[in-house]
Amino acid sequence: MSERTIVLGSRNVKKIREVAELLAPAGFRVVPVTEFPDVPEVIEDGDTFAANAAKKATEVAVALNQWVIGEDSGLCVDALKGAPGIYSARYSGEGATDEKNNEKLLCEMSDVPDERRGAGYVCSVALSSPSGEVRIAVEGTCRGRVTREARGDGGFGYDPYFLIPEFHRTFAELSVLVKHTLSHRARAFSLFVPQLRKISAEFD
């Protein structure tokens, strides 16, 4: 099988990484935005994850003139009415970073109990063609909860405080095989994949 490349529109150094592991076994390269300088940032205004995704890709593809992958996630949070949400990524405002947002959060439901503490994650992906028509459109979510003090040293975002609870384990302390297989990307992505093979040709 004949590897084929493929854009993603974003610039999250360790989702680029995550995104081509779940791409490669479809026989996929992964080529992130960041190589080409002069695409300017997409604003994310939408008001869904789907929304953002579908933008991400459809206006770096046009700016392009290649297939692009967007893909917007994050966590929603039931006790705090679905925030971060979309704002997860900015969730601390001007400057934003994993440590901030997370301490955000934490500080938001420091007087949540435990049995109101459940969330999920989201994950919508969007592939458009060079034209900028969306041509695939898919979501994964992953249910959990969150936890009060940081676990494991792998993932990132809000992964050490996001807890599986039949594993007993956050998603910074399972291992890359298992988050591959469970989480809200990799869901997504299992939906993603055979729909994508099924148009491949049309990247020759």
Contents of the next structure:
Amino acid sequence: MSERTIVLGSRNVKKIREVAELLAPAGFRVVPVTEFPDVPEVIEDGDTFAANAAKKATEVAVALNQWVIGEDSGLCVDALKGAPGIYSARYSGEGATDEKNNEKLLCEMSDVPDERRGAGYVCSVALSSPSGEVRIAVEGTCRGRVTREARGDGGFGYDPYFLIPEFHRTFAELSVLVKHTLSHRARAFSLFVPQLRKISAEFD
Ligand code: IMP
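Could you drop in the structure for the form predicted together with inosinic acid? We only have the form predicted on its own so far.
What follows is the entire complex, opening with the chain shown before.
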């Protein structure tokens, strides 16, 4: 099987690694947009994950005149009416880090009882043609619960607090293999890959 290269419009190192691992078995090698320093940063001002994924894909595709994947994801907490949602990466404001975001999340949820701590990760993925046309748009979700204490050191972002009740483990405790089966990103890419395979004949 010959390997195809495809650009990913993301600057999040851990997310890039996950997407690369999800696409490698399908024969696609991911090149992050960070390898093209002249491409301007995309302003994520869409009001849905899907709109932001499409924006990341189309703006980078047009800038590079190449096929580009855009991915936007986040955590939607039931008791917080879906927050942090599309603001997951910058939940704690200017200079946000995973640690500060988690601190804010726990603080906002300090009064939420155990039975109301349900949440869902969402991942939207889009593929843009070099001219900026969205050719594939899919979304995957994964339900879990927000814990009160961090557990595990794998994954990234909110993973140490995101418990999969069936496994009694957080995403940060589960192996990469299991996260790549269950996660919102894995589910989105399982819908994306068959469509990407069909379209990839147009890449040459
Ligand atoms: P984006 O890069 O703008 O899509 O923001 C993604 C943000 O959502 C990350 O910075 C994390 O805070 C959160 N997030 C998305 N997917 C995951 C995941 O798989 N694990 C943990 N946090 C995630």
